[in-house]
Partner chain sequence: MVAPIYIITIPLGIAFLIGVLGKSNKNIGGMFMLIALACMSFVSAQWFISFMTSTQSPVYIYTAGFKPPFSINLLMGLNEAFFTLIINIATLLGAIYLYNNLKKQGTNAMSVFLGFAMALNVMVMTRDIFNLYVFLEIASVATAGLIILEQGLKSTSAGFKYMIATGIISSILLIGIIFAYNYSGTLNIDGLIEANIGILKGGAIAIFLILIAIVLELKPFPANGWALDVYQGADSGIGAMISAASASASLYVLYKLFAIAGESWYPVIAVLGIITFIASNLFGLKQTNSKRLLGYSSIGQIGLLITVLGLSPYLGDKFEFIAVTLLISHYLAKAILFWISGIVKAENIKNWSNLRKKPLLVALFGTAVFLLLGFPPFPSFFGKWELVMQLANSGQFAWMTAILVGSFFEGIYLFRWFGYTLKLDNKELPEYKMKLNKIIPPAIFGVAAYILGYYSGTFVDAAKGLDYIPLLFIAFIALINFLPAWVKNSISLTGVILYIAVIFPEFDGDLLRQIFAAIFLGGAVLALFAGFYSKGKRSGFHVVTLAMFAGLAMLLKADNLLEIFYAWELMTIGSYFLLIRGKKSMPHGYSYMMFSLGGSYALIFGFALAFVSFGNLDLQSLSGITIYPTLAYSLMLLGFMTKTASFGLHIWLPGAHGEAVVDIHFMASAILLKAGVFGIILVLLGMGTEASYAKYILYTLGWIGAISALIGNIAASFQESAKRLLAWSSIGQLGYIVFGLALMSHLGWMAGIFYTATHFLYKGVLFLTIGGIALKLGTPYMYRMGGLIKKMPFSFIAVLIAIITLSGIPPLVGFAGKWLFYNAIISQGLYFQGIVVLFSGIVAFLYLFRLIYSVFLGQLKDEHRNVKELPLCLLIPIYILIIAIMIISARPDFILKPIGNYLLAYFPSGALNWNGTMASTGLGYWDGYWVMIIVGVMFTLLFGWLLILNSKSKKVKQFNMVYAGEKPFRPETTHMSYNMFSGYNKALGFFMMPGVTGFWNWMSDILHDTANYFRRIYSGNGQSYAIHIIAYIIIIYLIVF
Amino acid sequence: MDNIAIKLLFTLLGLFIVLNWGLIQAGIMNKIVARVGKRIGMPVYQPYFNLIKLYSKRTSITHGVMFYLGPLFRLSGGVGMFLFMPLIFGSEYWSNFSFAGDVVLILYFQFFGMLGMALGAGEGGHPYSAIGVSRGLSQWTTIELPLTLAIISIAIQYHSLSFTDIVAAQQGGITHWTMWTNPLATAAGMLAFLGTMGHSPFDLVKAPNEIPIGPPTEYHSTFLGVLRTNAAILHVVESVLFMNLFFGGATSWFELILKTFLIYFWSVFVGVVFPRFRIEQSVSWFLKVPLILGILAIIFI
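Structure of this chain only, please, in the form predicted on its own.
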């Protein structure tokens, strides 16, 4: 019982660290994007102020139970990924509750949050909700195809569906990373990563360059605060996922912070350089180069 209590304590501490690193990272990335556009941008600590403001507000508008469960489902997806994702290789307490086959569970949690938001938006009653739901689910389905093929290729390569085993096989230097031993799977996975992060050119659900609708507008007060909290956690956990699969994992918090920053920056860099796709362009793009690379990764292994 003492070991379980200590494990739970370290897990909660890890969640606190990940949340704060996600908020700080979001502030840094917003500052970088602003500088690219020759603007000063908001302060790095602005995401903290946003959360305080949102959680201090309440709403009396009623849209139905499922509409308000959507953000909770979304948060459950991000927190669920964190709980079963090993953070620091070789650490008993920072491995969270990972187990043999945790890669499969993480893939389910990835899609869980998206489905929850789709159910919530469907009950909102907004005339454009169906458009957002169809965009999100259509794009996410095509993202899952190359990502799943890349993960299958890695599972075949390392004969395991455990993050701990996959990271252990990559120890011994950078040449042991999946990035070098299976470059096709890495390429397919990192292209799919652009879609999972939801930055331009794949921010189709929010569509910030169109009319001001979508989750940030339809959800407000505490519900939007829950979504922002999930975004901070999810962006870090998604980066940790790809770090464990392709870039050797992390043996310390410093290494984790450095690698997740660089992985996250990859999606921000592409978002600054390329404009937003239309839904048909996004779907067809994932079904071309990333999907072909995923198939070749399977053949290669």
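Would you mind giving the form predicted in complex with the partner chain, to go alongside the form predicted on its own above?
Shown below: the chain alone.
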């Protein structure tokens, strides 16, 4: 890490790649979901058009400072997670600023975005946004539980909380991946992944046809644009997180793209099959199967 400037350049480049890959991935996934429903579905580059449309809007209204800063918090949450996440194992340039924090930092950074969105929606003044936020938060707390259990069991297994060590320990073939050596933790983790992605069984909060109920009720034009860019980045970074933890990280960009696609595909695959949960159902569901898996993961390391 001879000097910060080069590192900054590579991080920006990485961010650009991740943003594009996020949008393309979203487009592909929509296409697949449509195909499953025997529909043609919108073109793969549709997300690009959405972004361009949103950013080119001339008028926008704001309900106050916090409303204005809400999407900003959200975006900085997504970008922040990206900054502290080592993308490519072994390469000096692609490990972004991961020297500053370990898994715990990433785990708690997720809240940063959550908080921003919640406060912004709250400022909006519309009651439906508050309902959406309270639902999102309650669901989120129970999602975190199996994830924390999984991370702790990994930490016990690899005696370390830093990404580089965890990924290093998983190098050398499928059999070294955590998925293989610690299947219970991976199962708990992947179930929690469903919750984080916000796809079908747990998408009550940001469900497309429930816009009026979800948190971004009042957001429009540039604000919505910022939210959509963050959504793209966040999905990729989340899948990179799970990749590093459970599927042996990536030694090259191609491996990263392939693995993130497959991980993301897992949540879409489940999303298509299962109907939407109500809040009580999702909260109690998370406290049943994933929780038990997490506990077992810790007991049987």
